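Below, in structure tokens: the form predicted on its own, a single chain.
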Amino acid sequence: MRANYQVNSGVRFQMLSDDQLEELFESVLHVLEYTGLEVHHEESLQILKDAGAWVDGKRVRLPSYMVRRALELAPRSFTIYARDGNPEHDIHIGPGRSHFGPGPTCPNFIDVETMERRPYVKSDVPLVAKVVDALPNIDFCESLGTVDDVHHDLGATYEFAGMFPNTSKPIVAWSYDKYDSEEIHKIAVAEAGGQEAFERRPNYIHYCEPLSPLVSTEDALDKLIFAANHRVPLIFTPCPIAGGTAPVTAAGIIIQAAAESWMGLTIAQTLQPGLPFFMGGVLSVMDMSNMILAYGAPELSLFMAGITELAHYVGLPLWQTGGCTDSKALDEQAAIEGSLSAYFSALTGGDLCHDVGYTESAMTGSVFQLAMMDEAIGYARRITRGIEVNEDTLAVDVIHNVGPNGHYLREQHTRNHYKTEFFYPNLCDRRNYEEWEMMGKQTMSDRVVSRVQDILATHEPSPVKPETEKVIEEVLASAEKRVK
């Protein structure tokens, strides 16, 4: 047996030194203590004041000890469970693990039949969920769009109601206010078997978004407090834009985003110590030539790597971004931008990497981009899995047995390992030219479309319980009455 033998469990990227991370950390604490944030929520103001914060009207300043205590209380590792009990679909949050899924906010969608861009509608939701359920490297579900053909206040409720029966993978749910937060929770709790059962095995995560720069809004904190009171794992993620709603420098935008997220962390841990909490931040640049939030920019990956390292430095999981593009089509730009950002997310170990399938600078969701990125994520995961070094994988005896001028095709060692050592693509074509020509000269785009259509035609997600179906119907009927 060897002593003091170091093993690297995978390939990971590290950009910032501990000294740099400590400087970022202390800068966030400084902003929270001396600049503070505006908090537009009376209950939260009282919670913070009672806990020791300095409250002056809407401006709240947090003593560093409050923030440090919140960081100590929040867990680094926990599990979000598949609704049907399938352990292969559970998400285990912890160091060295990255998980991928779509995002929720695109107003437009690429129609799965016509391939044309149009507004996102209610009937798109189950299609997205079914594709998510079938893709092996997509770990959680969001809707890839905002429903346009229902009352505005009901979009999030209809999205969750459409996703939940069509995938058993965990869902990241967003909402507009505390009312649809409650409607979503009723559905999840019905399937879990009650509130206590849900707390033991939570099957969704609640997404909340403060406003940059440095504002915690009433709706965001309504949702945060609902999640904390019902022990729903929580994401609190700003969307600052470098040069617009945040400093233009990488270090500056990271500090601001962390401060915005840690205000939510402090409230959540004060209310519910130990609540699973994802530090967030969708960080990119304002392209000064056309004034858009650039989703395919290299700076997005750079900023997200920095805030991921800061989150892990202080012991928090991070809500990451990757697999997205500024392209308007399923083309080479979409492949380059999406693949590079997904690979960078895997290298940095972002815990939940969302917005996979976003195109056109987050204006259009595409299950075709999602399916193409599933391949890129699988590719990245094989690289980041690294190289296992042990007596078996060293293969010294096998090399000796084969010797010079032999081959390994008949070796038991080859049969034991080739299925797990190699990455086998679903979409990338490795056939020779003649075979490719005989099969119709399909491009990557052709193969992506074919795969999505096959999933929609053949894949059957596991069903929800009959009582959950009834609750979904009741929730939607009640929600419709709420907005009349």
Second form
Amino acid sequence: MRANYQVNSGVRFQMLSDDQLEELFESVLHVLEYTGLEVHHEESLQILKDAGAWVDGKRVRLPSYMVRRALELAPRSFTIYARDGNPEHDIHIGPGRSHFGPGPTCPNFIDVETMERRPYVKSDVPLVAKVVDALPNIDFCESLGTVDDVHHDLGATYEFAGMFPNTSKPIVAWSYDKYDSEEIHKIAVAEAGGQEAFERRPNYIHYCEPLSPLVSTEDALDKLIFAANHRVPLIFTPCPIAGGTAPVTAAGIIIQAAAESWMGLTIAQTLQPGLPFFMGGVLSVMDMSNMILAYGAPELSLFMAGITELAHYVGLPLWQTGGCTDSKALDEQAAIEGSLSAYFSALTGGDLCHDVGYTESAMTGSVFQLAMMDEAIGYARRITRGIEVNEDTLAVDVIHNVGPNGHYLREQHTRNHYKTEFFYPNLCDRRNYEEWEMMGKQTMSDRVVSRVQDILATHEPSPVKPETEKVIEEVLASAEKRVK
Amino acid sequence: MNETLEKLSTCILEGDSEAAPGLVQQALDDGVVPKTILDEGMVVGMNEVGDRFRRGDMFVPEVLMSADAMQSGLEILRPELVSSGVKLIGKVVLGTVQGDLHDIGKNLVGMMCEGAGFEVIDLGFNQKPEAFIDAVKEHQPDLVGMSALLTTTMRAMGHTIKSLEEAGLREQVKVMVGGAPVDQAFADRIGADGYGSNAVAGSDLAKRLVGAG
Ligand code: B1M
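Starting from the form predicted on its own above, please write out the structure of the form predicted together with its partner chain.
All chains and molecules follow, beginning with the one already shown.
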């Protein structure tokens, strides 16, 4: 028996001390109580007022006890379920677990045949979902684009209808307003077997965004209230830009973003105590030469790590960001920026890391970037899994048995562990020069492209129930009527 | 070049809002005509700012400090320019269109236009076509600038141009558009007079559209 023995089973990463986190936490409460936010939503104003908020016109200040209570109510651990019951596709949210997936709504897409950038269209949706379904290190699905070739108000509905049958990994669904939120929900509930069954085993997450600085908008809150009333796990994620729509300093942007998220948290927990809630979001810098929000900046990783630590300090899961790039091509820049942010995100244990596969600063979605990042995430996951120390892994006996001048190739110990101890690359090449030459001197991007094409040609996601297929058709037909 | 004008141009380049009004006043006291103060003092400084920014030698916050210095100098100079019959560079009515909440890009365009000497009337975000119409009637601008960041709200720029036509106001203003998903082809399609790919291109375009570029 070991006594008084501490185990670190993964790589430990902590940036901020408890004192610093407490200071950040108190600062968020201060902003919410003294500065307050604008809330552009009548019903929410009433909900907040009834719950004890100070409301002056649209300006809402939250006494800190309200926020503490909301934080208390929100769960740290819960499960989002695969629609088909495949336990491998369930997502268990909880301490020390990070998950990855693409981002939403880019206007453009890298065509999988021509490799050219063009507007994102409806037929891209099932294709992205299939690739997500097949990639081992991608855990949830978003579509990487805004469908351009349907009625513009129906983009989100068509997107969900296209993703849902093509992956059983949980989907993170955005929407324009409560109407498409409702359409999406109908499809998910049909597959779950009714509202009550859905509440027990939610199979998707709803995503909405406040406006930085310090505004909760009408559409965002319409969607939030829809999700809360139907007990759909919720992401409320701002997208502040340091030096533009948020303070230029890391600590400053983190507390502003948290304040924006927690206004949503407070409304959601008042309406639906215990609703699974992720705080957000995308925190990065304004590039002061090119005037863009930089998705490949090191500060993105740093800000995201800081807000992840704050979220975990208060017992909330976080909507992380990584695997994205400002590059326009599948090139070295894309690999560096994407891999480093994915790795950093994995280190933080940030709960759902999105925007994997974003290129050109969120303007263009790419399944190639996504597939390349799948490899980087696998690599990162092997590192963060860490070193296991026990009698077996210490291998003292094995060392003794093999002794000087021996080898380990035939050892049972090797046979027992080589599959789990080592990471096996899908894309990185470790052949010797001659073999590499013989295989056509393929580069990383060549291999990424063939992997994606191979998945598209061979992967069969598990189908939805026949009833759900019918519901999807009905939902799309009635959505078309809605916008006529 | 007059020594005061040289100081004024340096002061704009260095973004010194406090010194600018005093230097403008000093130039006026020296007897320099208002238009010369503008063209050979302030604009010289601001052009250098533009060049340095394009070369990557200056950053956005510095450019905005210069724009502020330009505006603080103009506060003294504007009435003198008006009374000496000089046409000011122009007035811009600017807004993010209906349904769209993205506004930091629009804010940047506005500040860059101020730096170029324009008077900017910023309507804010999520602005209906009627808001642009009312603002054109009220402020009589030379330019209407619209920003949209969503493929869904880009259409609202076209609708706003139509509304300007219907209100009989299209002829009296130039229209410029911008925002991440917007491009020249789209601007042409909806009948805008120009498209700016970023905030500096936007203010350069504004200058060109009023014949000052
Ligand atoms: C008049 O003449 C001119 C001339 C030049 C002009 C001009 C006018 N206007 C701009 N310019 C030009 O000059 C500026 C400086 O150089 C530039 O301005 P920009 O505004 O482009 O640049 C800024 C300085 C920095 N850039 C930005 O500020 C925008 C960054 C991104 C990430 C972005 C942000 C920050 C936000 N968002 Co939004 N957002 C994205 C953006 C991705 C991207 N790469 O653009 C984009 C635009 N958003 C998108 C979406 C979908 C959405 N967003 C939404 C919300 C938001 C936030 C509120 C969270 C936030 C805005 C906060 C704010 N205060 O502005 C939602 C819509 C809200 C609404 N109704 O408007 C929502 C629908 C999200 C959702 N799924 O719920 C995507 C659009 C997709 C599409 N098909 O159109 C998007 C490309 C991101 C993505 N991949 O999802 C030039 O374009």
